[in-house]
Each structure stands twice: as structure tokens, then as C-alpha cells.
Amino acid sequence: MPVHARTCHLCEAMCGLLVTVENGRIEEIRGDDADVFSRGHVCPKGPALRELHEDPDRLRHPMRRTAGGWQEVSWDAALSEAGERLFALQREHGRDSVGLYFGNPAVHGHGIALAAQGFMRALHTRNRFDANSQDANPKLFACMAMYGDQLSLTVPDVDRTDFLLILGANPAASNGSLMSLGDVRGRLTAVRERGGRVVLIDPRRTETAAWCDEHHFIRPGGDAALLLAMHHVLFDERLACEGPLVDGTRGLADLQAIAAAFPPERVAGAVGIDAATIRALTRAFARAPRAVAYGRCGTCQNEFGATASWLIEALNVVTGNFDRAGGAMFPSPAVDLARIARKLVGNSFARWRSRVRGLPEFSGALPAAAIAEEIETPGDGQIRGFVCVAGNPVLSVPNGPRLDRALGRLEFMVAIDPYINETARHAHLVLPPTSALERSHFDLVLHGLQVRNTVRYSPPVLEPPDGALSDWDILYELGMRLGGMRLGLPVVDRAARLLWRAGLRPSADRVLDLLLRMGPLGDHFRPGHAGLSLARLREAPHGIDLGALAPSRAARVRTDDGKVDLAPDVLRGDVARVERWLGSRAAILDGPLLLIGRRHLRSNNSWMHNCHSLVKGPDRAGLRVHPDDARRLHLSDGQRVRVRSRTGAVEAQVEPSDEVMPGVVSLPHGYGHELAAATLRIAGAVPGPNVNALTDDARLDAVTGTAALNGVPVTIEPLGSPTA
């Protein structure tokens, strides 16, 4: 039976898979021991690709919503109707009358990633939104402010570090985030096996804690204050590598002056970590031969996300662990996406603002927390039509029920999605792409986040049905009907227009081949040259190892003077909010319960709950409550409760657990499928509330507008006796 080597596209780990196919049917999916990056590691989601492909609820044809229910339509009819109605809305009400949302899968493959910019240019609306404003924008913004480029993203050199400090991240469940890890268990445990140290700081003792030497609870939202205290210790005890810093940075004195106001003794009570521990942790980090600090969702998804992200980067720089082996380094991918993005998008912030609240655009997109109000509020620029690409914002944007109601008011909506999910149910047309196994795959974005440089291309495993369209094809066809795709590469744009007029469409693989060959490791179309091309990658089905991360500061620090800015003005100015937090009731440990999210290895946001193999077993959506809080509130294991925030309420089942710190409760992200139970039949039967009925669209990181999905104040009301 044919066995196909394939990269899993379901998370950022990029694990290698071996897919056995017989007579057009998948027989087995297992880890690829020969994969140069993941080395055989695979999580439960990889084998579930067969289930996803065969899922009877996955759409195979375009669907139109009618008064009598969903109706199958042809591709030509669906694309023509979508193009005509969107064009008509923009002609009557202006370009900004159509909103656009790109979900997380937009970075998990080259077809959709390459088509996205061209489609955005064709739609030409300022009401653009994406999943980054619920997730990664604070990190991207901090890197732009410090290094001059939002895609100059550092990753931990995990394979060579002696001290890995993890803040608000759970790679045991995520397989890495803004850090493509591959073989996550092997790489993290190897740090300790070679005599290194791994320390986790998180309000929950997560699955990752089992692979760490230490875990310390921290009060949600306290990351920025903790990091300021660590910087205080570095400067106060002369642990900073001041010599090398002078020539390569600016703002060092400003950072030192800011940190002087935050001794550990001042912040300890507020963050929940005693001063002696903060000092000892800082000393150990600074004195380690090679150390790196890494923060993710916990540090990004709170009201100080950008400031905390800046202080993590600065911690690596000030301790001499920036751009060196074992520290925070820049990957060197085969396709230099950062260079391409600078030409197509640039590094933009606050070029325009949202109409209602004045929230800033970042990299061409507005915070998704503003979508509902921009639909609800009349006036010029009101969103009347909407295109949702590979996303489910009803279950991922704060105050999801409000957005759900707002989407129901739209004059026209298109969803590009394989399912009729909680968001797509509002669409007038749903356009489903081919199954992931029916199209080629290249991690255009994620190769730029690897902890070791590799490159790998995966051809299709299965033949797509006649007439089926990939995500690239759908965006291309719809974009051409809206005025023409403009990818920003003149030769490609000219070819695209000529091909479309002839009834043909360019291929994502041809564009990828061009980018590979013109990239830093490409053959540059020179005969006999040993550089990379798509043909070369096809000959290496398990990938090509490009080597360990290498110093690249000169190419990746793109500030005007080539120096790292340790105290960017906009972030330095945000420290005043941290001051107020320390002095406010928000920093008192006996205040309201604070809600945080969580994820599970078997779950990927909201869209994999329709796979029986991944959702079977115990209920994973319970409300985790510390036993002390459960006793204080007279709550028992299994008891039903109502959890209430400013924006709404949900019901959940209590799970007393000392894995959460006192004063903190936890619900997982991505549940609440009752709205789509008729079209997602397995997911619809999975218990669990939509946590984003509780998250607050008014609670944002003040700098970037990123949703503060963690640290939400809630109350708990008992509903009855414990279940039997």
C-alpha cells in the first residue's frame, strides 16, 4: 500500500506523519520517525485527520441558506452570487461596509496564506479583523517596537539552553505556540537531562509542569509586574550584561529607571510570588550559562499583554541571551516571509482606527473585539456584509453571544469553511475548501517560528473530487470577481489576470516555487545550482535539515539605527497602568474570582470537536476551582453552578482542583456547540459552555486592543446539589 509522508497542519508543531492509502482510502496515520524536525512525535490530533477527512458533516459542495434550510448550489452560482452581492454592498455603502475576518488556520498552510493578502487588497476594506487580536498581537507588537519589524520574532533555542523560563504557556498541550517545537516532550525533557532547568510560571499547574523543575502560581495579569521586579533585581544586583548592551541597544538607562520603582517586595503580594523567590529566580536566570524566557497566551491575553511581551524580550536582551546559542534567536526560513511582508504590508500601527471605539489597526487589521459594535452602530462605514475565512469568532471573540446576535443582522455574509459552525450558520453562502489531505502543504509562516531550521513540502495524499476548489482557489476566484487579486508580486499579478480572463487560475504551488527559488537558500533559477526549489523539496519527503539557529541580528534588527530599543515610548508609557494595577483592588488577593482559559492536547480551538476519537472519554469542560474556594463558596464536586461576568453567564460543573491557584477558576476555550448541533452532530453533543460568553469585549490590552481573555472577574452561584 502506498505510504505518503505528510506534515500535520493542525497546530504549530509541524509533526511529520506517514499516511497509508489504499484504493483512495486512508488506512492508517502514524508519526514519521524519519521527519527531520518532529522525529516521530505525534499527538492524538494527527491520526484524527482521517476522521476529519471522512466526516459526513464536512461540506463537499457550496451551500446556500434559504428559508427552507440549507441548499446545495454549484460553484459557479455560489461564487457569482457572492461576488455580485459583496460588490453591490460596497458600491452602495462604500468599501468599509464589508467586514473581513481571517481565522487561525490562515497561517497553517501556504495556499490560504499566499491568497490572503491578494484577497484583502481586492476587497479593499478597512474593517479587517483576524485571530491575532485574540492571541499573538502583543508579541508581534513588542518585536516591532524593539526590533523594528513585527515578524522579527524570537524563539527559544530550546535544544541548547540551560535555563528555560516559561510564562503563561502550556507546550505540553499546545505543542508550542509562536514556537514551532516538534517533539515537544523530547525537547523539553532534554533540557533537564543535560543538567539544565525548566521553570513554569502560570496560574494553573498545567500539563507542562510535569516536565519542569519548578512551578510557581502567579495571579492572572501579574506578568508585567513580576517582570518589572525581575528587571529591578538585574540592575540592582548588577546582573545585567551592561558591557555588550551599550553598543547594541538604546533605552537601557530608561529601562533601569522604570524597573527601579518595582522591587520584588512591592509586587510580591499582588502577583502571588514571594520576594525571595523572585530574587532567587532572577539570579539563577542571569547566572545560567545560557538562558531564555518564553511567554505565550497567558502573557499575551491579559490587560498588559504588550508590556509583558516587551519585558520578556528585554529580559533576554539584558541578560545577554539575545541572538546567541541557547537564548532567544531568530529562525532562518527558506522563504523569507518577513521580507515579503515588509513589501506587502509594512509595519503599521494606528494608521486608522475603528469607527465606534477608536481602536487602532495593527498590521492592517483592527481588534476583533470591535466587530459586533461595528455591525450594530449605524453610520458611514457600518459593516453590512461580512466574509469569514477559516474562523469561528462566535466561539473565539470576547462576548461571543453579542457577536452572534450582531451577525444575524447582516445583509449578506459569506463563510469559507468546511463546516456550518456557530459562525457560518449566519452565512448566506458557505464555500467549503477541499480536505487538507487533498491539497499540498507548506508551512509558509510556521517555518519562521521553528526552534531548529528545517524545510518540508507535502504533496496531496488524495485526489480531490472533480470540480472541488482549494482555499487558494476560492479566495482567488472571489477576489477576481471583486476587482482582481493583487498579490504584490507584479509578474504573478499580471499572470493571474491573464489566466483568469482565459478561464484558468494560477496555482499556489507555482507561487511557492517562485518564493523558494528567489529566497535566501534558493537556486535563483541558475541551472545546476544546488539551491532550493519545489522540485528539490519533492525529492526530500521527510524534510531537509537546515541546521541549528544561527546569530542573525544584523539582518533581523531593522530599527533605523540598527539597535534594539529596550524602552519603546508607547510601551514605556504603559507602565503607569501597571502602577495603578498594583495599587488597585485588582491586586488584592481576596478580590473577585478570576477566570482563565485552558486547552487540551486533544482539542484545537473550536473546530475539532466533531471527531469522536478526540472528544470521547471524560468531560473535559468542567469548571476547575481551588478546594479552598470551593469550601468557602459551599461548592461540591460535580455540582452545577452559574458562572457570571459583566457580559453574561454560563452553567458549568464544578471540579475542585489544586492545579489552579486560590482565587482562580478555569474553563476551557472552544466549547458551546449547541448553536450548531444540527450541522455539527458530534460536537453538538459534547458538554461544555462557551467561555467567551463570559470574556469581556471591553477588557483589552490598552496598547494593541488584543482581547484580555484571561483574568476575567466572575462570580459563582450554586444551582443545585452535586450529581450522583
Ligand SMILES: Nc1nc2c(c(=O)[nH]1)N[C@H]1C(S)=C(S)[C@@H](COP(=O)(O)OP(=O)(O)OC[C@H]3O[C@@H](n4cnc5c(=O)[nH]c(N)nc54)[C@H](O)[C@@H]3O)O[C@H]1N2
Second form
Amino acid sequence: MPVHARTCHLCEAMCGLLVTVENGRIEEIRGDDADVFSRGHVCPKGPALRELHEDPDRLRHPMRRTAGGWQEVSWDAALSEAGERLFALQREHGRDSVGLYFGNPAVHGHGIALAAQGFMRALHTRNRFDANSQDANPKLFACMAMYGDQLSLTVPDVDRTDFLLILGANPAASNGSLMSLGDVRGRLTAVRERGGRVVLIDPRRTETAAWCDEHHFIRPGGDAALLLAMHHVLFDERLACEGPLVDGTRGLADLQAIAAAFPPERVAGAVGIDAATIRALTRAFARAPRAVAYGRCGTCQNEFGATASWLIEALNVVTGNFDRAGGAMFPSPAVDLARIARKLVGNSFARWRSRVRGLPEFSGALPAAAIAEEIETPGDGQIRGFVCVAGNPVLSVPNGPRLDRALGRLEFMVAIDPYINETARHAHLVLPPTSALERSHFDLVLHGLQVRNTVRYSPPVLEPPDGALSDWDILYELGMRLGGMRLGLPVVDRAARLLWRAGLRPSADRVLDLLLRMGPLGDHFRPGHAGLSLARLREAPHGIDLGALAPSRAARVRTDDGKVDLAPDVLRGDVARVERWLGSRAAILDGPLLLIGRRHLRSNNSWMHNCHSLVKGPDRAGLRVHPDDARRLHLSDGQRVRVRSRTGAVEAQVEPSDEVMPGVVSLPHGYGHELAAATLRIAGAVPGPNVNALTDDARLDAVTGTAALNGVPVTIEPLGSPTA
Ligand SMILES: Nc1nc2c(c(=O)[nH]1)N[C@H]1C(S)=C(S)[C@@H](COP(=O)(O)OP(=O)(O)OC[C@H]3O[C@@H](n4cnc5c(=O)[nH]c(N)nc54)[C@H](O)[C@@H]3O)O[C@H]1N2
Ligand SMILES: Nc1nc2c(c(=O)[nH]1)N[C@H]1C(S)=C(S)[C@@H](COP(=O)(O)OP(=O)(O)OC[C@H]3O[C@@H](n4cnc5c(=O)[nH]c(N)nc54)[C@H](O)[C@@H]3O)O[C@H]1N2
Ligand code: SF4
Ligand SMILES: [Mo]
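Could you switch over to the form predicted together with the named molecule, since the one displayed so far is the form predicted on its own?
All chains and molecules follow, beginning with the one already shown.
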């Protein structure tokens, strides 16, 4: 039976899979021991690619919503209608009258990633949104402010570090994020096996805590204050590695002056970690031969996301762990997306602001927390039409129910998605791409975030059905109908238009080949050259190892003077808010319960609950409450309760557990499928509320507008009590 080697595209781990196919049917999917990066690692979602492929609810044809229900339409009719209706809206009401959202899977393959630039230019709307404003924008912003480029993203050199400090990440469930690990468990547990130390800071004692030497609870939102105190100790105890810093950085004295106001004793009570522990942790980190601090969703999805992200980067720099083995390093991918993006897009912040609330644009996109109000509020630039690509914002942005209502008022909406999900059910047309196994795969984005340099291409495993279109094809065709896919290079853009009129469009693989060959490791089209090309990658189905991360600050630090800015103005200015947060300490300690999120290995954001193998078994959407809080509130195990926040209320089932910090409760996101039960038949029956009915579209990181999805104040009442 033919066995195809294939990279799993579902999360950032990039596991190598072996897919056995017989007579066009998938027989088995398992981990590929020969994969240079993942070395055989898989999680339960990889094998579920078969279920995704075979899922009868996965759309095979474009669908149109009619009074009589969903009806199949031809690709020609669907693309023409979508193009004409969106074009008409923009002609009548201006460019900004059409909104655009790119969801998480856009970074999990080269199809959407390559088409996105051209499509965005074709639509040319300022009402563009993406998943980063619920996710990574604080880190991107901090890197832009310090290193001069939002794609100069450091990753922890996990394979060589002696001390890994993890703040607000749960790689044992998420398989790593902004840190592609491949063999997640192997790489993380190896730190301790070779005598190193791993410390976790998280309001929940997560699955990752079991892989750590130490875990400390932190009050949600407390990271910026904790990190300021750690910097205080570094300077106060002369632990900062000042020698090598002087030439390569600026702002050291400013950072020291800022941190001086935050002795550990001042922050301890508010963050929930005692001063002696903060001091001991800082000393151990600074004295470790090679150490690295790494923060993720927990430090980004909160009101101090950008400031906390800056202080994490700065901790690595100040302790001499920047751009060196075992510290925070920059990957060197075969296709250098950062370099390309710099040429095509550049770095931008606050070039424009959202119409209603004045939230800043970052890298061309506005915070998704503003979509609903931009649809609801009349006036010039009101969103009347919408294109949702690989996203499900009704379940993934704060105050999802408000967005759900707003989407229902649109004049026209298109979703590019394999499912009619909770968001796409509002679309007039749903355009489904080929299944993942029917298209080629290359990790254009994630190769730039991996902890060891590798490169790998996967050809399609299965033949797509006749006439089926990939994401690249759909975006290309729609973009051409909306003023033209454009790169901003006039000769190329004109040629593309002429070819398209003649019925031709380039393939995503063609473009990828070009990028590989022109890239830093490419063959540059020289005959006999040993460099990379798509043909070379096809000969290496288990990937090519390109070696450990190498120092590269000269290429990656793009500030005007080539120095790392340790105290960027905007972030420095934000420290006053941390002061105020500390000042309101009493209110924090006696205040409402704070809600945080939770991911599970068998779940993937909002969209894999239609796979039986992943949702079978126990209810995974329970409300975890510390036993002390449960006692205080007279809540018993299994009891149904109503959880209420400023924006809404949901029902949940209590699961007392001392894995959450007292005062903190936890619910996972990505549930709430009853809205789409008709078109997601398995997911529709899975219990669990939409937690984003509780998260607040007004609670944002003040610098970047990123949603503060964690630390949401909530109250709990037993179900059956009178509603307010
Ligand atoms: N409360 C709370 N909310 C959160 C989070 C949280 O931690 N807590 N996490 C946030 C984070 S980090 C993120 S990234 C966002 C994610 O939220 P979204 O950006 O909305 O993405 P997903 O929920 O992953 O939904 C992906 C959609 O893409 C579709 N899809 C899957 N594969 C493909 C494909 O190849 N092509 C196309 N065209 N479509 C595809 C799926 O069917 C699904 O509808 O959610 C955020 N929301
Ligand atoms: N199985 C699975 N894997 C996934 C996903 C999924 O949904 N399921 N989603 C993918 C996506 S889109 C992403 S972005 C990544 C996310 O990858 P991770 O960031 O590793 O995963 P999270 O579970 O969001 O981890 C955030 C942690 O922060 C903690 N936390 C909450 N508030 C705070 C706080 O204020 N401070 C601190 N220090 N910690 C806090 C939470 O308890 C949680 O353990 O995972 C990806 N992988
Ligand atoms: S960890 Fe699971 S979902 Fe992530 S790439 Fe590997 S098999 Fe796929
Ligand atoms: Mo994410």
C-alpha cells in the first residue's frame, strides 16, 4: 500500500505523519519516526485528519443560503455572485464597507498565506481583521518596538538551554506556539534530563506543570508586575550582564530606572508570588549558564500583553541570553518571510484607527474586538459586506454573541471555509477549499518559528475531485474579480491580469518554488547548484535538517542604529497602568472571580469538535473552580451554574479542582456549537458554552488592542436562581 509522508498542518508542532492510502481511501495515519523534526511524535488530532477528510458535513461544493435552506451552486456561479456583490457594495459605499477576517488556519499552510497579500490589496479595505488580535500581537508589537521588525520573533533555544522559564503557555496541551517544537514532549523533557531546570508561571497547574521542576500560581494579568520585579532584582543585585549589553542595546538605564520602582515586596501580594520566591527565581535564572524566558497566550491575551511581552524579551537580553545558544534566538528559515514581508508590507502601527472606537491598526489589521461595532454603527465606512477566511469569530472573539447578532445584519457575506460553522451560517455564500490531504503543504510561517532549522514540503496525498479549488485558487479567483490580485509590482500585476483573462492562474507551488530558489538557501536558478528548490524538497519526504539555530542578530535587529531598544517609548509609557493595577490591589484580591481559558489536546480552537474520535469520552468543557471557592459559594461537584460577566452569561457544570488558583475559574473556548447544530451534526451535540459570551470586547491590551481573553471578572450563581 502506498505510504505518503506528510506534515500535519493542524497546529504549530509540524509533526511528520505517514499516511497509508489504498484505492483512494485513507487506511491509517501515524507518526513518522524518520521525520527530521518531529521524530515520530503525534497527538490524537493528527490521525483525525482522516475523519476530517471523510466528514460528511465537510462541504464539497459551494453553498448558497436561500429561504429554503442551503443549496449547492457551481463554482462559476458562486465566484461571480460573490465578486459582483462585494464589488457593488464597495462601489456604492466605499472600500471600507467590506470587512475581512483571516482566521488561525491562514498561517497553517502556504496556500492562504501566499494569496493573502494579493487578496488584501484587491479588497483594499481598512476594515481588515485577523486572529492575531486574539493572540500574538503583543509579542509581535514588542519585537517590532525592540528589534525593529514585527517578524523578528525570538524563539527559545529549547535544545540547548539550561533554564526554561515558561509564563502563560501550556505546550503539553497546545503542542507549542510561537515556538515550533516538533517532538514537543521529547524536546521539553530533555531540558531536565540533561540537568537543566524548567519553571512554569500559570494561574492553573496545567499538564505542562508535570514536565517542570517548579510551578507557581500567578494572579491573571500579573505578569507585567512580576517581570518588573524580576528586572528590579537583576539590577539591584547586579545580576544583569552589563558588559556585552552596552554596545548592542540602548535604553538600559531607562529600564533600570523603571524597574527600580518595583521591588518584589511591592508586587508580591498582587501577583500572588511571595518576594523571596521572586528573588530566588530571578537569581537562578540569571546565574544559569544558558537561560531563556518564554511567554505565550497567558501573557499576551491580557490587559498588559504588550508590556509583559517586552519585559520577557528584555529579561533575555539583560541576562545575556539574547541571540546565543540556549537563549532567545531567531530561526533562519529557507523562505525568509520576514524579509519578504518587510519589502511588501513593512511595519506599521496606528497608520489609521477604527472608525467607532479609534483602536489602532497594527500591521494593516484592526482589533477583531471592533468588528461588531463597525457593522452596527451607521455612517461612512460602516461594514455592510464581509469576507471571512478560515475563521469562526463568533466563537473566537470577545463578546461573540454580539458579533453573531451583528453578522445577521450584513447585506452580503462570503465565508471561505470547509464547514458551515457558527460564523459561516450568516454567509450568503460558503466557498469550501479542497481537503487538506488533497493539496500540497509547506509551512511558510511556522518554519520561521521553529527551535531547530528544518525545511519540508508535502505533496498532496489524494487527488482532488474534478473542479475542486484550493484556498489559493479561491482567493485568487475572487481577488481577480475584485480589482485584481496585486503584489504592488506593476509589471507582475499586469501580467497576472492578462494571464487570468486568458484563463490561466499560477499555482501556489510555483510561487513557493520561486521563493525557495531565490531564498537564502536557494539554488538561485544556477544549474548544478546544490541549493534548495521544490524539486530538492520533493526528494526529501522526511524533511531536511538545516542545523541548530545560529546567532543572527545582525540580520534580524532592524532598528535604525542596529541596537536593541530595551525601553521603547510606547511600552515605557504603559508602565503607569501597571502601577495603577498594583494600586487597586485590594479590589483585585477581594473582587470577583477571574476567568481564564484552557486548551485540551483533543481540541483545536473552534473547529475540530465534529470529529467523533476527538470529542468522545468525558465532558471537557466544565468550569474548574478551586475547592475553597466552591465551598465558599456552596457549589458542589457536577452542579449546573450560571457564570456571568459584564457582557453576558453562560451555563456550565462545576468541576472543583485545586489545579486552579483560589479566586480563579477556568473554561475552555471553542464551544457553543448548538448554533450550528444543523450543519455540524457531531459538534452540535457536544456540551459546552461559548466562553466568548463572557469575554469582554471592551477589555483590551491598551497598547495593541489585543483581546484580554484571560482574567475576565465573573460571578457564579447556582442555576435556577432568579436572573437579574
Ligand atoms: N476565550 C478565548 N478565545 C480565544 C482564545 C482563547 O484562548 N480564549 N484563543 C484565540 C486564539 S489564540 C486564536 S488563534 C483564535 C482562533 O480563532 P479563529 O481565527 O476564528 O480560528 P478557528 O477557531 O481555528 O477556526 C478556524 C476556521 O477555519 C476553518 N478551516 C480549517 N482549516 C481550513 C483551511 O484549510 N482553509 C479554510 N479556508 N478554512 C479552514 C475551520 O472550519 C474553522 O471554521 O481564537 C481565539 N479565541
Ligand atoms: N490542542 C490544542 N492545541 C492548540 C490549540 C488548541 O485550541 N488546542 N490552539 C492553538 C493556538 S491558536 C494557539 S495560539 C496555541 C496557544 O498555545 P499556548 O499559549 O501554549 O496555550 P494556552 O492553553 O493558551 O496557554 C496559555 C496558558 O496561560 C495561562 N494563563 C491565563 N492567564 C494567565 C496570566 O495572566 N498569566 C500567566 N502567566 N498565565 C496565564 C493559562 O492557564 C494557560 O495555561 O495553541 C495552539 N495549539
Ligand atoms: S501535535 Fe498533533 S495537531 Fe499538532 S502537528 Fe502534531 S499531530 Fe498535528
Ligand atoms: Mo492562536
